[in-house]
Amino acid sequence: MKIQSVRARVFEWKGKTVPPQANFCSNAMDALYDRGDSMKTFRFHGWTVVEIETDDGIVGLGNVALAPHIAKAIIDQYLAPLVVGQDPWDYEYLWQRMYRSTLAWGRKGVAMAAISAVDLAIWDILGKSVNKPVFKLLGGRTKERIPCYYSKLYRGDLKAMQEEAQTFLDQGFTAFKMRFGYGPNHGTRGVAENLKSVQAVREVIGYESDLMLECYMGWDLDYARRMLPKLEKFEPRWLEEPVIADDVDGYAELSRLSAIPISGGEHEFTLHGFRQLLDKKAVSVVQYDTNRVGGITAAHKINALCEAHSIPVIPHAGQMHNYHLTMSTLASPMSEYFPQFDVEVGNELFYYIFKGEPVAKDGFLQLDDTLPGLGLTLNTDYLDQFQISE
């Protein structure tokens, strides 16, 4: 079996979107004086879809949500020539070939995300070629089903947040993640608003459910130092990405300061990046995303590294490429979960591009032992709402 062709297409959503709201989610752009829609650059309304076909007709699907037009150009010009004509079972060799040939300008960011998309498609081929789901190739089933946490509690009207939390509590979820809407530039009023939102959600879910708090890189080290003691009474399971991803020493300091676990890794890349986080004891929870970190080939190694350090892995954003890794390792106790919803930040777009994503029931996800590969197909129901670029 040899790889015969690589096709990368950009799917840009042109359908209905939820209008942006002020203080919807703190983020790294909040540090600048230009307010506007600070979340604009963190909305993913376009995805690159990769289809790799073998000489015996198997088609593997991969995807990347970062800078889709740039990712497509990288795949078309640099990565496709490296894998065409090769045996997909030589996946480690192919990964190293892509990684090492792009080191001068790649290593992280969109270049690694592009490598991830190709790697995902290769693993989809491997599963389909032996009629096994990908998680069976990675170690098999380590859980009867996957616990998941509800992750769409963005900052808004507090009553609406409470109603949303109650709705999914009633559906059987026992873990929830909410976003802060305020950071250092909002002063003491922002501090008060952040604390009010945590209190509001805790009033609904109580202390028998887990609550995770996300900053999305919207705080700085000084602000995080001041917030941690104020948050301890709410007993969060973790505080996510309190500072920008490059401030590894800042993460390490915050991890030493408080009993609240610090999580991160959504914006980290490759085994080397996570070795640095763990060596510095910077995070207590790792949250890579398989379609950014280097694909399944890289993520599988990161799982082993984290297991050796007794650090749990809870991948970012849900989605099938992450669920297969969660199912196949004891290092990963649960998954993030977004329900299908109108397109807002962009995580929802996965449902509009692909079919096969499992739907949570009673706070758990299930993977099919008989569904080969990643278990995804292209969703043709919404093609008329995308602009598709070849």
Ligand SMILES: O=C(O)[C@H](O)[C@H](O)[C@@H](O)CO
Second form
Amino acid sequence: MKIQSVRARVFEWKGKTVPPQANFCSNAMDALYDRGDSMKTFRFHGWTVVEIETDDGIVGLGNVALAPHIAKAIIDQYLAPLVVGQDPWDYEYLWQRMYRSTLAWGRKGVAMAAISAVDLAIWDILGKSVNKPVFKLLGGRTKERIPCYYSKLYRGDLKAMQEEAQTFLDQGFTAFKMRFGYGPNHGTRGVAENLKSVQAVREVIGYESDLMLECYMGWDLDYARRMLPKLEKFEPRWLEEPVIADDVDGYAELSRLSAIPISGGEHEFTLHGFRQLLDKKAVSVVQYDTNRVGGITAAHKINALCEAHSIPVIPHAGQMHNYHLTMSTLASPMSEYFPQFDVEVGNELFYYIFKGEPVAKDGFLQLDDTLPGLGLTLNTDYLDQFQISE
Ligand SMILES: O=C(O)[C@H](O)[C@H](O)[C@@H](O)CO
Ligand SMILES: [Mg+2]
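Same protein, the form predicted together with this ligand this time rather than the form predicted on its own?
To see the whole picture, the full complex is given below, headed by that same chain.
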């Protein structure tokens, strides 16, 4: 079997979107005085879809959400020529070809996300070629069902957050991730607002449910040091991305400082990036995203590294490419899960582009042992709401 063609298209959402609201989610832009709509650069309303076809007609589907037009250009100009004509079963060699050919400028960020998209499509082909789901090629079924945590609860009106939490508590979720809205530039009022929001959600979900707290790189080491003792009474399952991804030593200090587990990884790349995080004991929960980190080829290796370090892997964002990694290892106890909503930040856009995403039931997800590859097809129901560029 040989790879015959690589097609990368950018799907840009032109449909309805939920209007942005202030303090929706603390983030790295909050440090700037002219930040404006600070979440603007963290909305993913475009996605690059990769379709790789083999000489015997199998089509593999990959995807990347970071900087979609740049990712497409990297795939078209650099990566496609490296894999066309090659055997997809040589996926490790093909990964090394893509990685080493772009190493001078691509070891992290959008180039590694582009490599991830090609790698996902290759693994989709591998599964389809042997009529097996991808997780069966990685280690098989390690769970009867995948426990998942409800992820949204962006900062807004506290009553609305409580109603949202109640709705999904009633649907059987027993773990929830909420977002802080405030950080170092919002002073003591911001601290009070942050604590009020955690209190409000805890009042609804109680202490039988897990509560994860998301800072999305919107705090800094000093602010996190001051917040951690105030958060301990809420018994969070983890505090996520309290500092920017490059502040690995900051992560490590916070991990030493507090009993609250510090999580991160959705903005880290490759096995080498995660080796650094683990060697420095920077995080207690690893959260790579398989469509960023280097695809399934890289994520599978990171799963093994985390198993060796007894660090749980709970990939970012849900989405089928991550579910296969979680299903195939005991090192990954659960998945993140965004239900399908109107398009807001963009995590939910996946449902509008692909069909096949599992829907959570009672806080669990299921994968189908008989569905080959990643188990995704293109969703044609919303094509009229996308601008698609070849
Ligand atoms: O952990 C997450 O789900 C991500 O950080 C979100 O995708 C991001 O939108 C911030 O909540
Ligand atoms: Mg996050």
